[in-house]
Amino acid sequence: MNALETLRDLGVDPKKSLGQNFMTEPAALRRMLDAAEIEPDDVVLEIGPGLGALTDLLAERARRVVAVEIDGRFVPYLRGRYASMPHVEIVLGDILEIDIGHILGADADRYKVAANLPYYITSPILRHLLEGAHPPSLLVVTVQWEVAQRITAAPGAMGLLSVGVQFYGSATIAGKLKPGNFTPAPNVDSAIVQIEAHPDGPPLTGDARDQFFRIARAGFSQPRKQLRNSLAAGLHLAPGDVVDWLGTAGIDPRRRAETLSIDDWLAVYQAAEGRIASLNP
């Protein structure tokens, strides 16, 4: 039965308000799945569920599966689909207001995600698993192809979301989809976004996290300006002080955000440790 006849069947209509866009060709799940690299010993967390197609082959390869459903009138054909496989467990609720740590318990520790993503709302999901106190190891995600290029955008043409990404794991695309690979159709080509966390953790935590991406958000408030202008009105400093700040850190003031490397950003802050508590919250 496709995708089409089980929706007649149960009655539902895709909502358009959650980005109801389900995966349904088989060559385009087995791709994301060969990218989740799901072993034996693997717990899976999976986001959207739907009609359970990647669903199927996580419970064939995976330890456990525990699936994140928002749309109720899914979950009692998702639970009775899933009967008779202990390992695989339907989640009913919102995965930005799930405490994870409660629904994997032992297993938070050591988890991965494989998700067909709503693409209104990648980017708060990715920063809410990235960013929560149980971050997964690998992340397997489809956005849309622009979001995608974002994402794992390269210094040149980085930007925020690429910044807040790849602070947190390495980010690669795994593979082009197109419209027809899912039911119904979105209007944009997608793809498959693999983020590997980095093994030691971000660079930062805490606090020293938070100043960190504030320095950043002010970088790019004013992406076509140079650092020194765009630091100073994002940080309310002067240009003087900023350009003093930057040499320490050993960056040309003339650059633009867009420009910069993880590894350049976190020269900037470190130069600016001294200089915080002036900061204007």
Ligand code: SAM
Second form
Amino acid sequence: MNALETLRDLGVDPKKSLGQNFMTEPAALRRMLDAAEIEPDDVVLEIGPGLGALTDLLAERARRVVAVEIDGRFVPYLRGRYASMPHVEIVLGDILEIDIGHILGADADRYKVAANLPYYITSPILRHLLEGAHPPSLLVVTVQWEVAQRITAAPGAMGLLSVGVQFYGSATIAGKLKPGNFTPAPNVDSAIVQIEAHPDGPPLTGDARDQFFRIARAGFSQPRKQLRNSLAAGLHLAPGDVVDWLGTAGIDPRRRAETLSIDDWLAVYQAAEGRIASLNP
Ligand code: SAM
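After the form predicted on its own, can we look at the form predicted in complex with the ligand?
Next comes the full complex, and the chain you just saw is listed first.
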């Protein structure tokens, strides 16, 4: 049965508001699976299994698949589909509200994410996973093409999204997908993005990480301005003090935020000591 027939059978109309564009092209599904590099001992968290097209493939390879679906209309169907596969669990819920540690238990320390994401919440989902207490070791996600370019941008075209993701891992585009790979077809091209977490974890955690992002946010608050102006405005500092600060960091104050690499931002953060109020005085 194809996706349209299954939907008809279930009496379900896809909800645009939940990003329900089902991946129906076998080659696209296969590319996602290949990018996820599933080993027999892997645990995979899938977000939004929908009708189970990707879940089927993950179930063939992984030791355990936990699939979180917000739309209760699919859950009885999915639970029936995997009734004979105890290593596949279907969880009804909103991924943004779910405690990963709770649903994965001991596996929360090492798992992968594979998901054809609902595009309306791509950034919140990435933040929820990467910034949470249990970040995955690898994420393979389908996102809108433009968003994929923003996630994987290099210095010269960086934005808060690329800094926010590349702080946690290296991000690459593993393939471009056309609207016709999905049913119903979305209005946009898509991309499979692979995010591999830094093996030693993110460079900063806790308050230090929050301070790092406070500085980066200030830098991007007026993206067309030079850093000396955007940081001064965003952090309520005198431009002269910012010039001095950036000099200590080895960063030309006339540069724009989009030109800085993660290492450049780390240098700016390191040199900030004592220059800006701490988050938790
Ligand atoms: N995995 C299926 C596929 O590839 O064909 C469906 C992908 S579809 C783009 C997105 C799926 O995410 C839908 O099944 C939708 O109901 C689900 N979804 C949307 N928002 C969600 C959320 N907050 N938490 C969990 N699932 C969500």
